[in-house]
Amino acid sequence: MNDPTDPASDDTARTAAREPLDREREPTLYEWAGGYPALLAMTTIFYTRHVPDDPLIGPLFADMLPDHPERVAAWLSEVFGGPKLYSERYGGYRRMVSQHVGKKITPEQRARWASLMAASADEAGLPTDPEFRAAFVAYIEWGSRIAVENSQVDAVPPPHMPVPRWWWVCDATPGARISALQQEEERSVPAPPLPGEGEAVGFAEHIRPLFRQVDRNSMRFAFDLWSRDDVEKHGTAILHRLRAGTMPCDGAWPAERVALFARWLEAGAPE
């Protein structure tokens, strides 16, 4: 078995055991990345494979402790919504800031650090979907620029700051977007049973099955398409968009599905 802390392994993070994700809720960036093992694989690659021979940033880390990759992985784990590993093991935000004081990091060194961290994420096999990488790069850019500020000789870092908690960018979460590479069978949803005339229309049996996971994810910022109460509350607006063909975003519903939804609303949105 590959050791996830061994940078000589080409499959460090890819082979790290990942906990199955709960698809009923949005995962944290920590969970989506693969947890601490994946982040440790990335930081180990960065600090052992890229840093030592780099003429620009190598000198910044010439005196780093042997466990520096573990420390940075713990920081990223906490920032990305995982357990408070850094705060519990190393001392929190104040401790992190202290590691940059007086180093006079240049913009060029910051840019190299950010680019090599992104390369290390690729090499460690972290997720490459646009949603994760947008959030990952956003933090790398944000955090590294703050490190530059805190490292200047005249810097006075504000005390008592919490460890930042990073999240998805602009509600762009995994599964909230229709992929251009998604197979047609994954786009479609089996036709729910159409109740006969005079037969009751129910949310659980007839309406919820109309909405795919991707439909739900794409609207989660506003309401939950798998919640009867939410769908009833926003039913008029949903029906308007269904009739206009603007929902879902990858193709209009067949007329009989739109009619079924309208019939459910007219019946008082029963369970």
The other form holds:
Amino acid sequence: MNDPTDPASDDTARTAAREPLDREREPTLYEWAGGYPALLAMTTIFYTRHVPDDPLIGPLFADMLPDHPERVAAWLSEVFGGPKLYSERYGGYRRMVSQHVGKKITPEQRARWASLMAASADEAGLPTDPEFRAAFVAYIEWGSRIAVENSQVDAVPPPHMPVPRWWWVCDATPGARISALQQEEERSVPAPPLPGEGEAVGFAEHIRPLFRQVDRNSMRFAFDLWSRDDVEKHGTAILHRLRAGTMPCDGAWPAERVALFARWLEAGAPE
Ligand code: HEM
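Switching forms now, from the form predicted alone to the form predicted together with protoporphyrin IX containing FE (HEM), please provide the structure.
Below is the entire complex, every chain and molecule, led by the chain shown above.
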């Protein structure tokens, strides 16, 4: 049995954060954030470093349970598409809502809560890319405003709501765009040396140069495009996406590059 106060024993969450991903889908926010350990680092910073001495929200949490950071990290894990830790361990939606009822949270307290959570995300080293933070802050804004509603004296929160499952906003997903900070040479791929008819195709010489840094970064959550073994292992799926023109996401490869990749795979993916 897992001890929920000990993240080191949290096998479910740890395994889920490390599990190989389905190559054809986007990562969950939970995976991108770094799983339960990263979210727990954030909530621990929030409730131990920021909350206790904060004059606006400190008093609200004066009697919180010792495992409150674990509870909120479990809630966020579940909301961000990870394992259903809060529902399994702590009581799900009903418990969460019951903890806000009657607290009469003010707009000022909410704003402080949200800004300190964003600061804690920075301090815990959560990803800072625009896509992740847009989704993260959207949830924090949405959820905290609902917490304010539910906490008013005349509030009647709906009793049986599912725990939300949050997602990237407006198709702003990892790898969905080229960063303005990418070096010019990384935006375009110079024509690779095309091996002649009958000449051997090698990964280092012909295939690896086809993948830019941005391609590598956008797939890094799943595998490494600069690793021959990874590219071989996922070669069929990669070829499928190249042929469909859905990879790279900022523009399809010319036909001769797709053909070169297919030729390399057919040759047994040599070094
Ligand atoms: C996205 C926004 C929020 C999330 C995800 C969240 C999450 C949670 C969760 C999961 C609990 C229940 C923990 C348990 O099982 O005991 C909880 C309790 C609580 N929350 Fe929130 N919360 C949010 C916003 C807020 C805001 C804006 C405030 C006030 C400024 C607040 C104040 C509290 C308080 C006072 C408790 C009870 C603490 C205790 O005495 O045990 N929450 N919250």
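Residue numbers count along the first chain shown, from 1. In this text the structure is predicted, and so the values were computed from the model without any measurement. Each form is matched to the other, and the largest set of C-alpha atoms that superpose within 1.5 Å is called the rigid core.
- Once both forms are fitted on their core, a CA shift of 2 Å or more is seen for A237 between these two forms.
- Superposition of the core reveals a Cα shift of 2 Å or more for A200 between these two forms.
- Relative to the superposed core, Y36 undergoes a Cα shift smaller than 2 Å between these two forms.
- Taking the core as reference, the C-alpha deviation of E266 between these two forms is 24.1 Å.
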